[in-house]
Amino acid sequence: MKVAILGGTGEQGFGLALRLAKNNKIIIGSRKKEKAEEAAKRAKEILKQRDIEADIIGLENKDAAKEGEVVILSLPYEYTLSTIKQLRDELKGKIVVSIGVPLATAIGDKPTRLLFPPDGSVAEMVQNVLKESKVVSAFQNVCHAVLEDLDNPVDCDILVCGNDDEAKRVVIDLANQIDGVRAIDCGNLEKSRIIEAITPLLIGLNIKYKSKGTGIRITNLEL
């Protein structure tokens, strides 16, 4: 599968990148192709070492958008909406994955604050504005330095949710190719508001306690 992550060049989507690239093609988006040729070089290299020859590519964003099956969204929050604005007819009828969090850094606060988008949710954001796509949303709560750490499982569940089940089907298998993922159907798009809620918690246990990357399971559910 051809897997576009549009602003791959920042450590979440980078992250994702090295994760997904054994079994797809990845192509990194960045708002300068030079920046994704850069990461996907990296990214590359990084992969050669542990003897996985991965198709890796870097493209400006526009274009990362039109050769994705599933274009991944690794945006700031304060710049997701300008971006998806600019891409709508690259993006439309594909499943857009949402992971963004309405952190206050997008204010200049911190990190362990989380904003209150007027649509309810990043995710529901980007799913009013790109009406012809179906969104689904994903990856919050997996900390980058978990996704780079190549040397060691991720010990997280992904949880997914959307309005389109064949759309997030593709998504939780994708998800569950990453090893140690538990990826987990949350319900409908209107989920999203309590699982990017989860990341400010997240990040100000990992402050608290000095830790990695703290991630979430759901025990006592079989799937």
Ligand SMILES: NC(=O)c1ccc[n+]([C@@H]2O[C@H](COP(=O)([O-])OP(=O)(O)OC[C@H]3O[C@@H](n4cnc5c(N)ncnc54)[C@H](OP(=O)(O)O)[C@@H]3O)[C@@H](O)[C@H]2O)c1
Contents of the next structure:
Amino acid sequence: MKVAILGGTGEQGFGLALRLAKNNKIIIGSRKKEKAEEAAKRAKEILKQRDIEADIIGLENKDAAKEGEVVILSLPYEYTLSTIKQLRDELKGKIVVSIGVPLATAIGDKPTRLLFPPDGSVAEMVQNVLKESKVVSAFQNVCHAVLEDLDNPVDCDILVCGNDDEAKRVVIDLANQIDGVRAIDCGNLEKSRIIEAITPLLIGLNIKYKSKGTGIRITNLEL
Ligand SMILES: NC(=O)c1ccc[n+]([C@@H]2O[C@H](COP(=O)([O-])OP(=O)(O)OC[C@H]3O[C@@H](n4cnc5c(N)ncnc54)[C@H](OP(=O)(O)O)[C@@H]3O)[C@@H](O)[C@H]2O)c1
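Could I have the structure of this protein in the form predicted in complex with the named molecule, to go alongside the form predicted on its own above?
All chains and molecules follow, beginning with the one already shown.
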């Protein structure tokens, strides 16, 4: 599958690129093509050291959005709207994965505080703008440091929600490709309000207990 990651030059997108490159073609997107190419080169080198010949390229966000079958939005909350408004045509009919968290860093405050987006959640905001895309919410509760640590499996459940069952199934299958991950269908897109709100709590725990990257597990659940 061709997976584009807009803003994949940043921490979370780069970690996802490393983890998903084993089984997919990855297109890292950026506002600058050279920056995307540099990130793609860096990711390929990291994987090559592990004998993985990855197919990763770097493109400008618009071209990356055009190329991807699944498009992950790995952008800070405050820049998500301005970015996707220009990409409605490229993202039409596609699966768009919202991983954003409305952290108060967007207004210069702490990452342990949550903002309340007018649409309810980042994912719903994205769906309200990209009316002809199938938006799926996922990957908010896994830390980039854990994704980038290829020596260890990712000890985390990935909570997935969305209004299109088929699109959700595709994203669940993608997430389950990551060693250690269990992806869980949590229902419709509105559930993203709850899922996104967990992340500032995890960030607070990371700070309080000096953890590299806490995650979550839902217990007593047979899938
Ligand atoms: N970091 C984590 O551990 C983590 C965990 C869970 C969820 N998330 C979520 O994942 C998303 C990405 O997080 P991150 O930590 O990777 O973010 P980040 O590193 O701060 O930014 C990601 C990318 O966004 C692009 N960007 C920056 N300013 C922009 C602007 N004004 N307009 C358009 N694009 C801009 C940059 O790419 P270019 O300069 O190449 O364009 C940057 O590399 C966020 O929504 C975050 O809430 C992160």
